[in-house]
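Coming up is one lone chain in structure tokens, specifically the form predicted alone.
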Amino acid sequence: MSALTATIEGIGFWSNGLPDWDSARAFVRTGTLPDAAPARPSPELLAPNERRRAPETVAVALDVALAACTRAGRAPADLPSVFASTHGDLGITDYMSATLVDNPRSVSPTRFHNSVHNAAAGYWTIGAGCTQATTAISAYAASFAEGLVEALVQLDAGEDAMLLVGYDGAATGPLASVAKTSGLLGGALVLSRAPRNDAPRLRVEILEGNAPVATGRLAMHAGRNAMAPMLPLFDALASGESVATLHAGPGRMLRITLTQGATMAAPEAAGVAHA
């Protein structure tokens, strides 16, 4: 397969301790955490209500996909997304297993459409009003490389842009002793087939082999996460470095090359709009 291609239009981050792409980029560079950080995300694309109801998993992916299209300046209605995730909510699938075992009579309505892999990305179809294309796509560690695969290959099939989200939580319950996740973390990317001056620009190469193991402050910091594999790439664009390396599978990796200084500058330097 040839090398493919996108423009980085906006991020959106957030894991326990940094709560949005500014605060991870200030981490990678210094070592600070901010201060006071929410022990939660507070997707501003859910009512109050459901804010508040719905399952950290989905705040989080939520809340880095709004994020991300408030950066490119686009309307989340407009893009086309895939939601990559490698256990979906471990600890709805844990108290649905518990309660089918023991009163399969009592399983809650809410818990049950929940517990679904999709969850997160029906949510953001709901909230955004969006009636573009949507892909939910697992692949265990290697979830969020074939989710950006997955994105590419829609851009070059005629896609203008497309929004990749990547989130994970924590296990809980019998589960946690053979899924090896802990914490949220939650990662956004709005990609697009147009070069722009002001947005860096990444290329993708499918080549055998392995990974290397991930040393970034990112990928430090939120490690035990089942989507920390993710994270060599926002830890380059943090830093600026212009190559990041990610598992994409037993024996497989994706060496991504990125250009034009490879940070992404805040929305106001930029000069872009907020959604």
Contents of the next structure:
Amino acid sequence: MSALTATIEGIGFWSNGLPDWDSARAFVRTGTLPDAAPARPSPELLAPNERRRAPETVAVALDVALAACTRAGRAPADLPSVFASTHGDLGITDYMSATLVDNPRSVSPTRFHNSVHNAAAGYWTIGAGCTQATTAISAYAASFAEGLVEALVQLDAGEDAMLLVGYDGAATGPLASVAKTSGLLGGALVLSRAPRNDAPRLRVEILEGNAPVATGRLAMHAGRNAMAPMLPLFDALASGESVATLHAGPGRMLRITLTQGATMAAPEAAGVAHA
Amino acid sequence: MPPLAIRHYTATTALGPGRDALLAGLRERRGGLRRNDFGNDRLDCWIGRVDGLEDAALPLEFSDAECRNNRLAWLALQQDGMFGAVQAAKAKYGASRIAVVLGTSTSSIGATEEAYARLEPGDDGQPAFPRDLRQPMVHTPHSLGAFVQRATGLTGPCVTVATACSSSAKVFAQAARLIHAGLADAALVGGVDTLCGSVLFGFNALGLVSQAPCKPFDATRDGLSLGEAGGYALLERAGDDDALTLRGYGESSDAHHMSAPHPEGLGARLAMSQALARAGIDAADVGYLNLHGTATPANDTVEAQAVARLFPDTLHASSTKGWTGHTLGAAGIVESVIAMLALQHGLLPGILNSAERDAACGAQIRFDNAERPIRYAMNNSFGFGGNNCSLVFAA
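The form predicted alone done, now the form predicted together with the partner chain:
Next comes the full complex, and the chain you just saw is listed first.
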């Protein structure tokens, strides 16, 4: 099968109790959670009033996206982006469905336009002033893996660098009985074509078979979120492991091989470029 | 980009199943819109509804995927030999070498709405979904892609794109990249969207729904008509003698507003320019442009001005939403099919229901049908979040 490669220039991460990539890396190495982590991400890309009003899913996606760009030293306006989410915003789906039963003519216009799956991608491009292409995809438990493939093929097609964001939130109301996801989770990568001495590189192979059950600390910590299938990659990046396997659809998986940049030989340096 | 062959394509709309029904409606200037007869609480508006879905149950083996959207996905897949063409491609390339990339805006959310309308006490006494609707896959955006993957037996990359109304245009770009990168030899692309309460009452809340059949680019236009549709195209690497090809795509963001277009049409212009550049043609080479043209006052003005800045007056550009309604996430595939019909039959649709020209719109906007052979056709699809995609097809 074909292999695809990219440099990981920047990483963003947020989950309940682990509000950034540094605390996630420390947690993977030591098992300790930071004291007094904020309950909700506060994406600086949005104006203060929008920051408060934004759905949680949008807030987490924008928070990790900006963190990844900052670590990469890339301007958000310059990057084409791929936003992957299993469910979009289930809280809004719950609101829309309940309101349609109770009083359909009272649907809130803002809630409706926030209900689109590409809400996070839209707010990102608006907030960043980014006219580059963005997309919003879903592939159930393979959402992040398919997002990674899409980002890599865009690099293959000639883009210099890409932003990839995976996120999901909690199910609320009766929907929670069929959509099994809780907490809030987001992860982002800035990926580029050119190798860099100070940044790790990933190589992806698409294989047949089922990905092994994830046992990393992040996977155990945030495993009940629908975006958890991305966590083996973030666990590997945090711990310095060289291989991660992601579920990529029924009977398909991505095997990701990680190599360090020439100036970051020590495994614990994985992912700390521009930290 | 290297051209991709399109040897099979189809659409099912309010005009009927398959592309002959669509072509005949366009040729005869006979639309498919009707007074809203969908659901219990009926807004005073017109809709583009596909007949017969209520009686078109899925085959028994797919009964756990039952919902209006998957029914339309299945019905559309049976038209114009598409299902057989997919099976033939599977035999030729292998199931794992064919990608499924489909676009939708609301996927099966109609089934979620139905579940909320029929909540019953669950095991813990709390309101829960009725037993027949407790299927996790039906209540998630990937419902469409997962169902079509299962129904076709394809096992390559499988993605549901949900960028609102640009969804099933962007699938062409994504599939082209997958094939170009060597991850697939062919791709089943397309999209399906069905009428549901979220969309009807959501667009109504935004004040964008007309009480009359929509009138794209008419001076008195006052909003859109919502519709439902499904369609597909099978993309393969092109040979020397392929009659119909995808030649270019352009994608951009407005960076302006979640539900209003950029006032100068910045994103639209970027998407159209990029598609022309990727196809390696000049604006003057395009013989037909299917506009996004939703018939809302703002959208049509902005799009017409972006088109006028880019194209000569000789371009024949039209919106076909008067025939089908705005089919949201399926608009990209439906209107790409119309662009391909224009290439193959030399039929350039005008605009249905519109009579009074708007001074804000340029000479490119054509109300009447025309017939002449053309070599290149373009399709514009623009979505919420300022998400834009333009495609170039050639014959």
